[in-house]
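In structure tokens, one chain follows: the form predicted on its own.
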Amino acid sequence: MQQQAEHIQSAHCENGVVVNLLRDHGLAFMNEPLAFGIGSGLFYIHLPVLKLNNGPAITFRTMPGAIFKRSCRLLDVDYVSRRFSQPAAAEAYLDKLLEQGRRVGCQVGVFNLSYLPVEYRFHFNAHNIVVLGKEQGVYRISDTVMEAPVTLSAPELLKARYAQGLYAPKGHVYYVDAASRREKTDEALLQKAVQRGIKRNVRDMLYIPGAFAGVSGIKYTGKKIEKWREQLGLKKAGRYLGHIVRMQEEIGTGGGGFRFLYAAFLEQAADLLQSEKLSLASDDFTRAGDLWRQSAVLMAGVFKGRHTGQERFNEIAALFYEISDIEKQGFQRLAKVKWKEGK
């Protein structure tokens, strides 16, 4: 029977998950910037020896599935997270699960969803659904990204849930335990939630070693942009910008998108932990949010064959190296946040 439950849309499909199976867990105030944070969603990364769709590697998320983990971990959430080498104990697993009326995460890849307009489909293989139930051989489905719940035949989820390529979701499954339910929120918990994932958030961003990851990461990806029009050629520099403009702007709003909602999350948390250098840190991330909304623009009239001279290359290139001075200013106000004692 199919189940009645809410759809929830988001900007970022595993935040739009947390939320989903979080409040249905009891956590009522959980919104998508609280589970952003807590789950320290943010990060950069540029890995020049791997390619993804043709372009290079960059991602502005957390790994698939890592903020589900963290933020349940965090509030004290008991929750399952499994993968199957067989697709067929993967489909039965996910059914067993639906028939106790509970609400199931799953990684997919899009490019095999079909309520998905042809021309969004392509090869990524880190977008989240919910699964919430399944009538006659078809699965409900809330996708984050939809308006309203969708449909996928039993074949179909199965082929998404067992794309390959680069995050293949191996039937990757995630739920809440119902045995561990809340009925209240508990309010010194939630603090030392967000407390501990702004710290990591602040490890992951300006003390990873290497110049590939965090703030180094964005400045590394500026200089290799100033280079690529004389190095690759302009038309396979407009496409790795191209890419860029994709996996920032359209691959989980990875670029402006994230920026803002770690600013609201800020935000929140200024409120709640009381700190005014919580509050100021947001202003960077907003800040940092419409350089890389500006950079995009740019990006994409290279792309398009608008401006291709290479002033307009280090024109992009000095946004990357301003966004990487900007965060790395925020991320060092939060560094150097006075905890309270107990937090």
Given for the second form:
Amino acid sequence: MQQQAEHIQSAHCENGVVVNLLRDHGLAFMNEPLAFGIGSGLFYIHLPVLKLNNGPAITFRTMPGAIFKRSCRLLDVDYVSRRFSQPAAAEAYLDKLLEQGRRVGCQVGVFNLSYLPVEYRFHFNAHNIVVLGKEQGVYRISDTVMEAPVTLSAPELLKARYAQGLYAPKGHVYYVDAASRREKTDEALLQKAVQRGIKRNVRDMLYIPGAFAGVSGIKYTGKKIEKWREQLGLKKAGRYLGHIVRMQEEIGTGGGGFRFLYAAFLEQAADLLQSEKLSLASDDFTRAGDLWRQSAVLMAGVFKGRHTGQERFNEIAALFYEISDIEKQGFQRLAKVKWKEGK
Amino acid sequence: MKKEEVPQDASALQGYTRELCYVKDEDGKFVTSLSSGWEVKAQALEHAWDEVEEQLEEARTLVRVGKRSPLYFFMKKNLMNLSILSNYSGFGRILVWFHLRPLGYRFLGAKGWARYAEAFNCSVEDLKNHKL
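Having seen the form predicted on its own, can you show the form predicted in complex with its partner chain?
Let us now look at the entire complex, which starts with that chain.
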């Protein structure tokens, strides 16, 4: 068995962990876009009323933890996932796994991670890392958004694993079950997994009921933005836009609110399944990603106080409408793909 | 985004890491590329911290005029809100609400101090000899 590299860098933390764990499990073909696509990672929801860190509750991706679960299920890999009420038990369990030579995925809060720049350490609890080993009370860790592996002392890691607030990890650990390892993964399984990943994503984005989720959710946000200047005043509106920019572009998204990542996945899927429609859809999402970035530039203009007129808000909203249409078109293309019948 | 368009602006990541981006190369295929940061994002982050700074200033005033206890300032400084502080300290929300007021603050015992010190990652002395 060939030892897989201990550390890989990825754009999004959870994808990176999935790739790291699955490669180690013998699925050497895994890469980040594949993990993201098979796990149906793309999503959009703008929850009305609810506020997060004094900003609108918007997300560009699916629930934390879902990408790992779906990828494993579709690739026929068994996994174990556990949380603990007692921190001591969580630490002992992790140490036992590391002694067996496993790599373990761990959900942590960002606030207490000393290797990240202070500016990024908000109370955000859905960060994922791979713990590689423990030597003399110090954990070797592969945080996939970092260029190089890092270390954390035992108390530091425990504190991060018991971060509090929304999505509190409660010592959450997960790993793949070595018993489900197979000698060879067949092409058919991968094709099937990719198809099912896409199908699920089409369902999540096109057919989810309600006006504030999926592609129609992007329009919903656009409509809100048009009114923000009047409703909230310039200061608060600027703050909200800044919040959107951070959710959309900050480290961990691969830029453009995960759209480039999904486009990269569709490009691979097009090669794998020999489908013209998929590569067309890939272009759609690349364009959507570019527009997202463009909208970020406009939004920055507002909260930096350069261009703050109502017409600027309308422009941003117009971009959101356009993005919504493009993504809708992309997913409709995907919905029409005639899948080869697998077993 | 094309490969040559990857922004290489100054950001808070400098000296820590660079982030991975998915971009198109000359042949229109996706490749990965490293970015040191993007001005727009750096501004958004800075904006968020300006807001934190504003809230801290507000908290200082509230503590000085005796509307809130010093714990309130520490809470804001650690970017927490009442419910996060309640989770970290193990006190119920109503009790935390009480401790955040000058009257409740006076009722804090040794155990309470220790719990809040742990929640804020500092020693009890630091908490007692607070500097606003």
